[in-house]
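One chain comes next, on its own, written out as structure tokens in the form predicted on its own.
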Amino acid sequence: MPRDRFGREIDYLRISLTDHCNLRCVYCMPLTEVSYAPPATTLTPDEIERIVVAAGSVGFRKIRLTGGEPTLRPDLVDIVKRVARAPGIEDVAMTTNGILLSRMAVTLKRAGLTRVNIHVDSLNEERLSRVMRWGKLSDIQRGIDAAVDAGFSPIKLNCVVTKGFNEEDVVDMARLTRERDWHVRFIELMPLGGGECAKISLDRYVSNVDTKRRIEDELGPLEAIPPIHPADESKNYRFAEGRGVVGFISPVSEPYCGSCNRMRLTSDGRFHLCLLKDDELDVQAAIRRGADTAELGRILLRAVGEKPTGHDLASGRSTLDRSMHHLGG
């Protein structure tokens, strides 16, 4: 398993399949003047497979497919099949808004997808449509139901808490875990990209300290669950009588950079070394000039070696070159 210069084991590759999305969440994508990578630069299924094979050869074990919205790729099932069969890869997950999942959940499961995280910011139709612009709760609910019926487990729901939009809805979201064995995770806003969405992330930030307090004031105390893996970004809890898990992902109030095990691959073929920094290493150029698995593995190990630790949010600095829809979180 590869280690970076800070001694962290890096075995988890998050792959952005596209920077396009069928939503325009207020903290992620503006309604107009959206910046996309040129279509010719988008990694093909064959190129993705070659990078994943190289990643498995140097010790990577876990893959997550993200976006933008990954279900917009018409070749998604083919990509999942290729990634799942790569030697050394043990886990293939996907993060999605769930809108298109109802028509493909079973097929993705059969192709080798092991888990899904579904993004839903509210169980209130009106407030969801305000924060997840263009989104309908009924569409997302059908996606969640399809994931359950297909046998994905555990179902993980991601909620980004945004002041003035959905902070009051965290109680109903957390209540789901009392009756279902789902994981409901609350994520703090991160100001990526430097545009209007980054400004919203700064102005509308809600600490998970406040989110946890709001949940406990309404639903009672949460009991801490010991971490299973030291690199888990979520601090997990459950209600005494609950079946599921309430998680808090707190990159601003409680950074977890010291245990980060992630490398990110953008849809246009760059290893993005840290979510909240602009450091990148081009791998697409090597692929398109015919690099073999060994060379691609060396490029990935170089990216691991150059991976920074610690973000600069406290100093008011974040990534300017990439927005959240380019990186997939």
Second form
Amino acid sequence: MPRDRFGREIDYLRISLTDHCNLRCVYCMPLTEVSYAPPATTLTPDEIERIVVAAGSVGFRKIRLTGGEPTLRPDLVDIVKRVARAPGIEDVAMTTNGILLSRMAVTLKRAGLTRVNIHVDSLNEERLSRVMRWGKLSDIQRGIDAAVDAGFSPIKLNCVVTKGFNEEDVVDMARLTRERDWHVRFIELMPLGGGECAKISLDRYVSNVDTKRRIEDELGPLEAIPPIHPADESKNYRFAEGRGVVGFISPVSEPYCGSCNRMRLTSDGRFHLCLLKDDELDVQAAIRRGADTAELGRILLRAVGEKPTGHDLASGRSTLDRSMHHLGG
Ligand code: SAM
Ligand code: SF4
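I've shown you the form predicted on its own. Could you give me the structure of the form predicted in complex with S-adenosylmethionine?
Entire complex below, previous chain first.
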């Protein structure tokens, strides 16, 4: 398994399939002046497959497809098939806002997708539309139902907690885990890209310490679940009688850089070394001049070797070149 210079085992590649999205969540994409990579730079299914085969050959085991919104790619099913058949790859997951999922969940499952995380910030129609601008709760709910019916398990729901938008809705979201075996995970806001969304993410940040307290005040104590994988970024709990899991992802109040196991690939073919820094290594140029699997694997290992120790949010520094919709979380 690849190790970086700090001894961390890096075996998880998150691939942003596009920087476009059908929503405009207030903390992720502005309504105007969105920066997109030029269309000709978008990695093709064949290029993605070649990078994933190289990743499998050097010891990567887990892939996540993200975006932007990955379901906007018309060739998504083909991409999933190619990624799922790559030697060494054991797990192919996807993060989506769920809006388009109902029409493709079964096909994606058959193509080899193993898990889905669905982003839903509120169970209140009006508040959801305010925070996930253009999003309709009923569409996301149809996507969740389709994922359940297609047999994806466990269903994981991602909720980004945003002051003034949905910080009270965390109680209803956490309550879901009493009846269902779902994982509901609360994510702290991170400021990326230096623009309007970074400002919103700073101004409207809610610590998971407060979110957990709010949930326990209303619904009773949460019991800690010992971590199964050391690199799991989510600290997990359950209610005494609960069927599901309540998770807290706290990159700001409790950074987990020491156990980071991720490498990221942007839709325009750059290995992005740390979510919250701008360091990147171009792999696309190599592919487009005909690099073979061994060379692609060497570039990936170089990217692993250059991974920074951790982020600098505490000193007020984050990305300037890339925003969350380029990187995929
Ligand atoms: N569109 C898909 C979605 O929303 O799940 C995939 C891409 S989105 C960038 C991936 C995840 O990033 C989302 O699930 C959301 O939870 C998270 N996210 C977006 N902006 C964020 C921010 N400023 N801080 C923390 N998490 C954020
Ligand atoms: Fe789109 Fe996901 Fe960003 Fe929301 S968080 S704007 S759904 S990419």
